[in-house]
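Taking the form predicted on its own, here's one chain by itself in structure tokens.
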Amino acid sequence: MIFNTALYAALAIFSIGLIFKVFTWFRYSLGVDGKDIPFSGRVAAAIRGVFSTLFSSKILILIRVFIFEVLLQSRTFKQSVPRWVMHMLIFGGFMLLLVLHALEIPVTSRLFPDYASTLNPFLLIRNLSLAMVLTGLGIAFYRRHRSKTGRLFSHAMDHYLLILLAVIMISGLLLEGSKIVSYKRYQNMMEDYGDVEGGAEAKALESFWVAKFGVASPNVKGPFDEATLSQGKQLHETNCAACHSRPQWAFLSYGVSRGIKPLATVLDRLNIPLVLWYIHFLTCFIGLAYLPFSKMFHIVTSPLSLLVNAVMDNERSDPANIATRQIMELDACTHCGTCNERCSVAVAFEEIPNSNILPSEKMAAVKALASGKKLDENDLKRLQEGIYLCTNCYRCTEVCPVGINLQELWFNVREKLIQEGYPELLTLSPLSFYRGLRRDRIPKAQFRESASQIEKAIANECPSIDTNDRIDKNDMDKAFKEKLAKSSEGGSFVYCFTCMTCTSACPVCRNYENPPEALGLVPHQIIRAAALGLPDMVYRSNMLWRCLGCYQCQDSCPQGVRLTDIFYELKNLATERLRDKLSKP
């Protein structure tokens, strides 16, 4: 009764969790994809996409991906053979245990009419599967906790899952070992299935099971004579052999049984095998119920991610399906850390203590952002810094073993943050160049809005100075000049004699009929203001923020002033000033 109740409860929770997860795929979105598409429209688009794929030549692609990338995990093999061995041990062992043990009634017993859990080859395969899982988990634990890169992290959920899997596996192992030596179980088996008369026959069969099957009997003790064992063997072959192979084939369980045999009588008296049975199956049910809410849900979503990404294209696929796929990919992440190890900007983590710089560590915050949770100011700043430090090198996407398009994800997270109205200083840096390359996917007003937010914030922090007024010595900032002159590029401003060659060469200035009116200061004036130590005047100039970084001014300068490099230095100083202001309580 308790077993059935727990099973139905676990299945109900699992079903509710699964429905909720799938619902979120169609409800949430990030960035520019699917923002204005209703829930019903995204569901309809997904259905159309599934049918159009299944009834087209793309079905061959799905078959290929399922065999090589899902079952054989070829992506992981290409990256690291040891990691592939680890994954195949866990994946292969877990699937065998699922089919041959957890689903033995609805699946295995129907496929094999003579199936019995105590019969070979099932007895051997089940222990071999358990050994595979335990070996794989051991490699995973060693890899994660002995990593020399410092880029693999374990979260609370990782520990919960490890403990849950350990309880399931160890309780199952102890249960099978205790059943091998249990005399009470032997008696129940004889009562239910044995056709043996009492007296000498019963003693002979029991002697055979004590000698050959490891049963701990309180009645008979070895050594036994050959005649007794021969008679017991004949009775065994008549009554038991059809359902029982030698327990030595279960090499793990039999080893455990040898260890606990001295305590077998006590364990039987305390009914420990039944206790272990409840622990094992109830833990399995807890794991089943917890599955949709844990990272282990990737056993469902990771294959789905590989299949979906194989037949979808960002240029031709329905935007609604792209938005749905991206939210689904958040659940597909296995937190394996492969992307961290290949990330080109991960070295920054050694100097900047922000784990969101690393791709896999951003995923938790991205999930919270996508679901509409309100991130506190500190978490938001950390996520923004991690997202905008990305160099858009595509390495994380190329090596992801479950096919997540991480580069596209970071792009949409950037846009999501901008839509939410969170200003980010790094949108003004060269690191936002990738966003400019993809501006065709961003509404025009939204594309410009991000930079405007920062320019206004900087302007608000800089007192206005009329360029037509006489410059007051009190406005000059000696410390500003010293900061700018620290680098050889920034210090080259001292060679400028305001010949205006840079302004004449600037394509931004040529875009306006009256550049000073539109831009405030033009290039040669910015260099002159910097030389005078007037940061407020420089930072408020539109020219500084409209600069294309094309280096035409720098290439044209007869004095070798590093104008474009100086502009980058000035932008960094401006954003540093604003960052310091924003970080103060």
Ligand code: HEC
Second form
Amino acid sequence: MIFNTALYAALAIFSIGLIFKVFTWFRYSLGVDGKDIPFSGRVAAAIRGVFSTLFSSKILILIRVFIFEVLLQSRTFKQSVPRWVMHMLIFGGFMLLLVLHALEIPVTSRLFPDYASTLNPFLLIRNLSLAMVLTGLGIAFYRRHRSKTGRLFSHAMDHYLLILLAVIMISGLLLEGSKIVSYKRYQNMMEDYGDVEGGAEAKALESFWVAKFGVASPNVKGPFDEATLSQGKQLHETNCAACHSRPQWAFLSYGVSRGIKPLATVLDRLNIPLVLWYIHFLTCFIGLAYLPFSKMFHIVTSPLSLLVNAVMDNERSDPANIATRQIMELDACTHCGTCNERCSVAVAFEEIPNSNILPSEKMAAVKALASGKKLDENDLKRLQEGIYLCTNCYRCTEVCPVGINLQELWFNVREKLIQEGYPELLTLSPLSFYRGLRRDRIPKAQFRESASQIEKAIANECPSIDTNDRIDKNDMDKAFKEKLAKSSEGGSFVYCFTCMTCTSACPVCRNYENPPEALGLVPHQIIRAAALGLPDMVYRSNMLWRCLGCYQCQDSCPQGVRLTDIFYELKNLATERLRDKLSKP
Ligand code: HEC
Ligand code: SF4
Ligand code: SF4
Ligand code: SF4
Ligand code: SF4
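Beyond the form predicted on its own, can we have the form predicted together with ligand HEC?
Full complex below, order starting with the chain above.
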């Protein structure tokens, strides 16, 4: 009764969770794709996409990906063999336990008509699967705590999940162990199957079970003589052997049963096997209900992500499906940290204590952002910083074992932040290279909007100086000069003698009929303005932000002024000064 109610409740929560998750995949979007496509359009596009893929040659790709990437986890294997071993142990063991144990009634007993959980090979395989999972988890635990790979943080949720799994497995193991020694169980079985005549036969069978099957009997004690045992063996073969292999095959449960044998009578009296049975099943049901909300949901989403990414491409796929895939992928992340190991900007995390610099750690905030949750000021700033530092280098996407297209994700998160009115200084500069490369994917107004927001912010922050007047001494900023001169590169501005070679060499200047009109200050003027200590003038100049970083000016300067390096320093100083002003007005 309780069992069934709990099972149905768990199944109901599981289904509601699953439906809710799938609903969000079609409901939410990030960035430029599918922003204005309604829910029904997204669902229809997905159905069309699935059918056109299944009835095309792409089905072969799906089969290949399913075998190699999903079942054999070739991506993880390429990254790290120990991690692959660990994951295969957990994955393989878990699947075996699921099919042979949790689904024994609907699956195993149909496939194998002679199935009995107490009979080999099932008895052995069940323990073997458990041993696989435990070994895998042991390696995972060791790797996480000993070799701090991937600068990974553990979330509280990860811990709850581990605790739940541990309770399920330990209670299961104790349950099996306590059943092996249980005399009550033995008596029940005897009532059902024990066709024996008289006390002597019953005693012989019982002796045999005590000696060979580890039952803790209060009545008979070893050592037993050969005659009793062989009589017991015969009775066993006619009555019990059809369903029972020796429990020693279940090496883990049997080991546990030896450990608890001295307590067997007490355990039996307190009905502990039943208690353990309840604990085991209830925690399994809790796990089932919790599955769609936990990281374990990746057993559904990771294969989906791998398959979908193998057959979709950004140029030809329906934007509605790109949006849907992107949200689904957020659920596929296993928080494994492989991306962090390869991330080009992860080193910055050593200097800037913002975990959102690491790709795996951005995920939580990105999920919240996608769901339309309001991030608080601080979380948003941290995400913004993480996203803006990302160079879109593709390295994380290449290694993600579940095939998430991270590069696409970061691009869209950045656009989403810009849409919501969080301007980005870098949009002024070719440093936002990747955004420029993909400008045809961004609505025109949105592409420009961010830049004009920034221009406004700079104009507000840095008052213009009328260069026709003499420059007032009060405008000169000594602190700024000192900051710039901190490094030997930055300090080289002092050697400039205004020969203008740099400006003549600059390809950006050459691009304009009247460079000062388009660019404000040209390269040599920026150096002079810096030397005079006029930061506002420098920051307002378009030249600083249009500089390509080509180093031609620096290469041609006869005085060894490191112009390009100075321009980087100046951009950094501008960013530092404007950072707080750039949050949403
Ligand atoms: C029709 C198959 C069948 C027969 C015959 C059978 N058993 Fe069992 N027995 C089982 C199953 C299945 C379990 C496990 C039940 C469970 O999971 O609670 C079990 C469990 C037990 C247990 C508890 C230990 C354990 O591993 O779970 C004992 C002890 C036991 N049987 C003794 C006997 C004895 C003694 C006989 C012969 C008189 C016998 N059984 C005959 C199917 C059978
Ligand atoms: S994004 Fe991919 S590589 Fe990074 S933590 Fe998630 S699953 Fe692992
Ligand atoms: S694309 Fe961004 S997050 Fe990914 S590895 Fe490169 S810098 Fe890191
Ligand atoms: S080339 Fe060198 S010395 Fe000449 S103006 Fe430019 S920075 Fe100054
Ligand atoms: S580094 Fe910038 S300023 Fe120098 S030449 Fe190249 S584009 Fe011009």
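Not measured: the values here are computed from a predicted model. We call the rigid core whatever largest set of C-alpha positions still superposes within 1.5 Å between the two forms. Positions refer to the first chain, counted from 1.
**Q** For Pro515, decide whether the Cα shift between the two forms is 2 Å or greater, given a superposition on the rigid core.
**A** For Pro515, whose C-alpha is compared between the two forms after core superposition, the shift is 2 Å or more.
**Q** With the core lined up, does the C-alpha of Trp25 move 2 Å or more between the two forms?
**A** No, shifts by less than 2 Å.
**Q** Examine Lys486 after superposing the rigid core and state whether its CA is displaced by 2 Å or more between the two forms.
**A** Comparing the forms between the two forms, which are aligned on their rigid core, Lys486 does shift its C-alpha by 2 Å or more.
**Q** With both forms put on the same core, how far apart in Å are the CA positions of Gly533 between the two forms?
**A** So the C-alpha of Gly533 has moved 2.4 Å between the two forms.
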